[in-house]
Amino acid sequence: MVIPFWDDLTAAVTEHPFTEELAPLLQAGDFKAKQGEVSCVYTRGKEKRVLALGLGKAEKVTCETLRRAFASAMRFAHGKKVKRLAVLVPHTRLVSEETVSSVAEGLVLTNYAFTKLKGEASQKESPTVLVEHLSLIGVKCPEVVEKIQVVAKGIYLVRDWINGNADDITPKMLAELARSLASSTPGLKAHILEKKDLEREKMGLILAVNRASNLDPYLIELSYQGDPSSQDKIALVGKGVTYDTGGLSLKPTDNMLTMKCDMSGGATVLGTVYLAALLKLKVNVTAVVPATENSIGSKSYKLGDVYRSHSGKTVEINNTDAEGRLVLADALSYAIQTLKPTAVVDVATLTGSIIMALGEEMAGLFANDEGLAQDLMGASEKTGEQLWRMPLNPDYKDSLRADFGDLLNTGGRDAGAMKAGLFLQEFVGTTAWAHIDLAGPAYVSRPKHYWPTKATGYGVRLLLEFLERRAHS
């Protein structure tokens, strides 16, 4: 049982059965009830352990500090084994759909391991929960616990795809995946386009990527159409490279580590696409997935060559490692032309520079609309993952001017992600685009809140968030 308290020791429930156990605790004063502080006391009753946990400043709550003090309970939770949980929903100044939901999103969001890897006995077919049975009590809109869960769902499978092994988690099975999702959810539809489309359709910079890799790669359609009467369509563009060794331009060992994340932006659109299904959305959307390896080898790409684009744009080579814009290209040039979207957004593990910038947890956003922006920061304050606005001077185009190319695909270390952003705004032309580099939260170095592995899933919940938004607008 989790008994939560604001830090004045008052009981941020009405009621609960076990002030006598928990008095002693109190009085002592070691419980100081900070934000994220967990107590266990053990008693002799059905409950064997009744844990006090810390909301800090009841003026100061919010839905993010909700989320990451109940996402400490279930941590606590998980280190003592815990397979029965149920939980009391606070009282705070909060609209109470948003108290309960938050709390919801910290539990189920921490309550994920990813132990495939672990050997036979450990394995599943399923996203492993380490509590088996979580219990809300005071909930008085089960509706939005229902949703949570729906969209825990998705996460643990975008998380899992993304801490899958390279050599499981390829470019063609990302399309069965996608094949899988479409004929198994009502409403949603998979296109996949072979090497040889890729071919008919001019694709030169995937084609360009994949040439050293031994494994074929496909551009992935995942539609949903939840309101055709509405003339608004919205694209999401998701990188998918499996893999990234960096091709020529080598990465270094340690650098190469976490290169089977590199599709995290891929796995990203694919499972806010399945979730959009599931909660029957009335938005129609497009995930739209370039899957390739950026693989090295005799048939690898070249630095100083050129290479024509499927806008007919062509880019001379000067980092084979910047390989994510290059496919990214691609996908929007192909996206805009052939799905007509009004909106587009574009995911990805892009740049070092992102994180240099902004860290681990907070993810940085460009676009050239600024009501598609505005949309994204309303759904990131919401959701609680976090974006910041990002410039894209058009100055520093220059940087990407080329001897024999009409691009450079990189312009210099100096303000590397923006460059990277003005590099993808020249394959979208008039259409409203935004480009969210979530390089740094994506898959992180260590454990943290509600993010229990290095894979996060961080981006679905703000996409659906987006999504909604445009929904009801």
Ligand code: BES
The other form holds:
Amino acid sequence: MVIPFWDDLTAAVTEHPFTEELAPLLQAGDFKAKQGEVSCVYTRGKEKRVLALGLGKAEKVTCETLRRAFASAMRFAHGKKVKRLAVLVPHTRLVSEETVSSVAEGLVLTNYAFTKLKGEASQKESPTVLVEHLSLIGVKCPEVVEKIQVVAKGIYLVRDWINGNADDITPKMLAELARSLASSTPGLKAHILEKKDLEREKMGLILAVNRASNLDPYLIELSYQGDPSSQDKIALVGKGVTYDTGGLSLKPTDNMLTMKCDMSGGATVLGTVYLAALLKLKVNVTAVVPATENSIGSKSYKLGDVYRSHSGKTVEINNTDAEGRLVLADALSYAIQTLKPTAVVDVATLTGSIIMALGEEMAGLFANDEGLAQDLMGASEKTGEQLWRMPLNPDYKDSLRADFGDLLNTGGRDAGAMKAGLFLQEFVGTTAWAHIDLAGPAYVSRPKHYWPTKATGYGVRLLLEFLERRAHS
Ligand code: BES
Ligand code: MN
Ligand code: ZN
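In place of the form predicted on its own, output the structure of the form predicted in complex with the ligand.
Up next: the whole complex, starting with the chain shown before.
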């Protein structure tokens, strides 16, 4: 059982059954109840271990401090191979729904492991969910906990796809996964464009990036119409590069090492639309995922050559490793032309440059529409998935000017994340558009707080919250 304490060593609950057992620990002064601190006391009773969990200062508590503190309790439970965990939910200065949802998020998001690729023995030892029975005690709003269990199901799925081998999570597999979500979920529809369809639609940039790959490209659409009476329609476009070698502008080993994560944006938008359907949100939303590898070979698309995009603009390639903006450009203009969305948000592991700027805790937000940017910033504040607004300064568009084509695909290393954004902006016309570069937080170098594996699922709760707010307005 987990019992939360404030840093003045008072329990954060009105009463608990282990006052006696915990008294020596509290008196000894070993446990200071700092934010996330855990101490374990052993008893002879039915409850073998009692965990005292520090929440830090009562007057400083936020949703995020709660998420992280309870994440720490869950990690401790994993260390002890605990299969059953009861948790006393604290009383805090926050409203009770916020407290409950944050505690549940901290616990549930942390209760995940990825062991599919281990040998058989350790696979059995460690299933996806490590604590099998989790009960929250003192909850007056069980529906809040139930919702988080549903959301976690989507996030675990997204993490599985990103953590999975690039050889397994291929463009075709992503298409099949979308199809199977659609067939098992009321209201969800999948529409898959194959290579011949991409040729018919003249998506020359996706086809160029795909050229050296043995695997066909797909454009995956997953839609959910939760509010047929509304004209509002959101398109969520996600980068689905299932492996990024860099192409002829080949990546060095260290940079290629993590490139199975390059479909994170695609996984995120598919997971979000799946959850919108499971939660029956009153919104109309479509995920659009251009899926391909960026491979290298004798069929590679070429530096210096010019390729025609779906929009009709031509792009002169000066770096084949800037493939994400190419596949997104075609997907964005196709989504805008065919779906006529009121707003479009693209999500992509687009640049190393955004990691240099913001690190692994925050994603960068670029937008041509203040209202849309504010809505996403507001959602981010709520869910704790940190976003930082970045500029789209037209002065920098010069760097994308090409000799032969209409545009170069890269404009040099400086301000790389913004120049990628400026490139994308050329393909959205006047539609309200936002671009989230989550190259940092989508796939982290080491597990932390409620991100127990490299693939974090960052962005799913953010986009879901964004959609929910859209539904209420
Ligand atoms: N997929 C990478 C970006 C990336 C880097 C994602 C690190 C996750 C971690 C993207 O396709 C890429 O290679 N971008 C280049 C752009 C450059 C050539 C202008 C980059 O950031 O180096
Ligand atoms: Mn690349
Ligand atoms: Zn890439």
